[in-house]
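In structure tokens, one chain follows: the form predicted alone.
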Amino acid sequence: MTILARPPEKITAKKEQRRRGVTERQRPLWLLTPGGVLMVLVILIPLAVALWISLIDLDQYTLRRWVEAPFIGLDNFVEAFGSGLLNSIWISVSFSVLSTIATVPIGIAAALVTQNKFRGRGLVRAVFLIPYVLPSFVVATVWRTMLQPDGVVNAWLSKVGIEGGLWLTGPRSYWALILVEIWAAWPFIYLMALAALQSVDHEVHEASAVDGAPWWPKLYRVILPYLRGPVLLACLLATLNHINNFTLPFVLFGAPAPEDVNVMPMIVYVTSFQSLRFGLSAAMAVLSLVLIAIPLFVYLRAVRLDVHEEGGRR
């Protein structure tokens, strides 16, 4: 039997060619390195000191030696649910999903204003984008002058016969508390839509004219199709956000801030730098934390499925 021997040239060529795929490969994991170790520093080393800060008894007592703070297991969890955590959740996750729901059709029928070219269409543009460049805390400000009972809400208000009042205090604050972050938000999902709607091809505009198409049947069949994607993760984005947001109601309503109004961000600062209960604050962080991580992971868990029913139809 005679066996055939591959040439020295193949084999030479072979080897250069896996020596060259491993050191690809391994490329990309030297390269993010500076920005592991970055993260190990800022995110996984503070939220590891969190998670055993909440496990601890620690308040301004033992915080001169915390490392012998009193070990109390989840006592500090327990607490945080019957000290109003649960009010504040609920709270918390109402503003932000009604916040959403109020900016996203503001932004998209923005964005589709201002898509095509007319005369001033930059001005607009960059008059739609003032509420969300100015900083959180100079909206909250101007926003609380308005607010106040002989501030210019109330004024105009009783210029077209409706009774004004206090809405930085009460059940109106939770309104108030909505209304200005809907002011401030919306630009978001306009920039999101806006480059959503730069994707679409010119030729489906084109086709959908040659055949006639109104712009209702247009507009929810071909532009909302592109819009999905982007529009969904606008909306991701911007409810965590509307959760984090703690210079808002910190500097329109104060510490502490009415009971309508008493979001998470708001009862953790409260309960960590008023009350000293830095353990239970913690807690209420941690608790918040994973609150959060719900919808995230619920999207990204979405968007692989996406991506595989793609790769399939392939």
Given for the second form:
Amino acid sequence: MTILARPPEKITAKKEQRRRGVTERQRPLWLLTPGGVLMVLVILIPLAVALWISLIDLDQYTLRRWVEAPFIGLDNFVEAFGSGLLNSIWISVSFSVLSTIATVPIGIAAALVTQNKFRGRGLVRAVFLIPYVLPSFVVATVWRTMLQPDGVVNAWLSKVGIEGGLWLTGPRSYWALILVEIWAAWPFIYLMALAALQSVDHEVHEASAVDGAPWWPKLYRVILPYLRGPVLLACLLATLNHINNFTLPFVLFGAPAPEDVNVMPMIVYVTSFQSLRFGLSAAMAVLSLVLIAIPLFVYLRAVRLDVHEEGGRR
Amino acid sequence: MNPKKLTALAGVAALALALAACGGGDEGGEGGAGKTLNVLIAANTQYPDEFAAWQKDVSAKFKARTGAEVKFETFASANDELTKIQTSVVSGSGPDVYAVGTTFTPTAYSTGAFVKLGDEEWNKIGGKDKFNPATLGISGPDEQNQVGIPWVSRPFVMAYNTDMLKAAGIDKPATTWDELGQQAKQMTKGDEFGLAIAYKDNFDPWKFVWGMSVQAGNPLVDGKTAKLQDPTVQKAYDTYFGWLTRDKVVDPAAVGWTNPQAVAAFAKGKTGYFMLTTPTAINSLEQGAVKGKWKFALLPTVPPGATTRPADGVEAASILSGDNLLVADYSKNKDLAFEYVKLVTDQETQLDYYKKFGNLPANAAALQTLASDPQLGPVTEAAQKSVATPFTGAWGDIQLALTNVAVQSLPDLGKGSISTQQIDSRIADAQKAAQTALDRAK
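Okay, that one was the form predicted alone. Can I see the form predicted together with the partner chain too?
Full complex below, order starting with the chain above.
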């Protein structure tokens, strides 16, 4: 038996070896070339140039011969920290996290509401997407008009006996920014939550129905765990989007921005295009890139979005 | 072939192709009449059709004169233009002629990318004498180093409501800032206000502060020293904010106004003066309730707190505002470029441009023909009494710092009061920013 059993084993081993050889050694990697070249051209080279610019004293006076601009090491980074960047980082991060925290319950609730079929569901779903598909510029312009001292918002507030005041300058501008960002960004969470809801197997609903689970435990213990992964990913992406949002604060408040909403993209913009300190602004941009990379890295390590491994398991 | 080698080869090939594509931007080249001149000019969103027609017209005239084509490229905002200048300056190719705003001219000059104008160049365009002398004030740091050729003027003036002034018993518009404040008080009652001011505008506030300081004898920049921490500047901000907080002659909603909103407020016919406007606002005013009941006047030229201008004060009616034409240093068509400049600064072309778009001629003879127009009289006078802002590459930053004082003070204005200490500490910040910028200036 044992003697008879050996030869087939050998054959499979050989076969497997050959197959692995094909997949690993002779994979047609060159097919990645177009994408690779594009990545080098569009991402890596500009990134390298940005890093280089952050190390030289590039401004309007040296722009013409930028290759010869004096190398000043980390001076730009030192100056960046001295010129209000830390404050901007704090504003950016707190604004982004608050906006994300506020949009999650709204997004999930909206997804749950439109999960079951009812008349006009398609319409409701479409309406929910309006804030998301409107260009940021339009959203900001409309809100800027509404938030004027003598605008619609203050008129409504005064009807219920609340004194509106200034929304686009001073400490309140921070909350105005968060409010508008929430208005514009919650449909993203909604979309991701909706997609996750639709991936819940039909059997799960049936099983909880058979067990007679009331709606709340069903929602809390059965459905929401399904949403965890996609919504966490949505939170990460949304937060990064908030941090990077330039159009909204720029159109809402203009440049120079009130100190309370001097977010990172604004300070980089003003340094670059109004003060023409390209080296300094590149250093600021590099720092904000590092800042954004940290949560991204942590998240990617945590969830291990390794498709290959997962595919192998299945 | 080894896949790795193949990958590398493909990569190099693609890179070379892409770089070749980037490099091929020059048009015209060596070809006599077949040449093309590239001109970068601000887009005109107010009169787009007329602007297209004007471009066509100028192209035809230019072709008749030189045989070459003009290709216009437009930019929507100052930032677009800056980006274009940056990329052109770095790559050494791009438009041959740039139309650049006056306050941006020092910045453009500091890049060193434009032709310095000697006698030969000035002669090519018909001589320096053909321009309104005031407009040459921001062509360069000194007579030997000029790059900007005046093209159009947009001097700032104020508009006043003739009916409201008359009703308040005022027979002529104010010529000193104190008088202005006094008249504004006389006209403020009920829902009527003395002044319309765009406090939240990102460009207006510094013009008031600069004007009042220059009239009091402080040009804000003295060589390499910023002079923002100065009683004249302090007084200027105090007056400017005081109209709202102390005199209460401005609608409290003005804390949120940009310049177009202030125009709209004045056009309703319930405001005595609209400070800081240009002839481009004529259309908006003529469409409002104020139609036929308004006139332009020179901005006051006697500093706040004074009845006559001090000896070292300058009669600055407006910042020197408008557009200059700059010829790129890298241009291969410099002769054609100067031909174009000559064409568009000639009397006939300048008057035509004024009629279409409301920008005043920089050409002295053309400007003179408009002086007799009663509506434009004060504007042409303002064009002659315009004073250039300091010619330094740091001016952009100084302007920004001055505006920032106003921006950061808005919450206090909204509450209705601002203290001298608050103003002083913000001016101190501005002084620091301005001095840093001047220290970097080369």
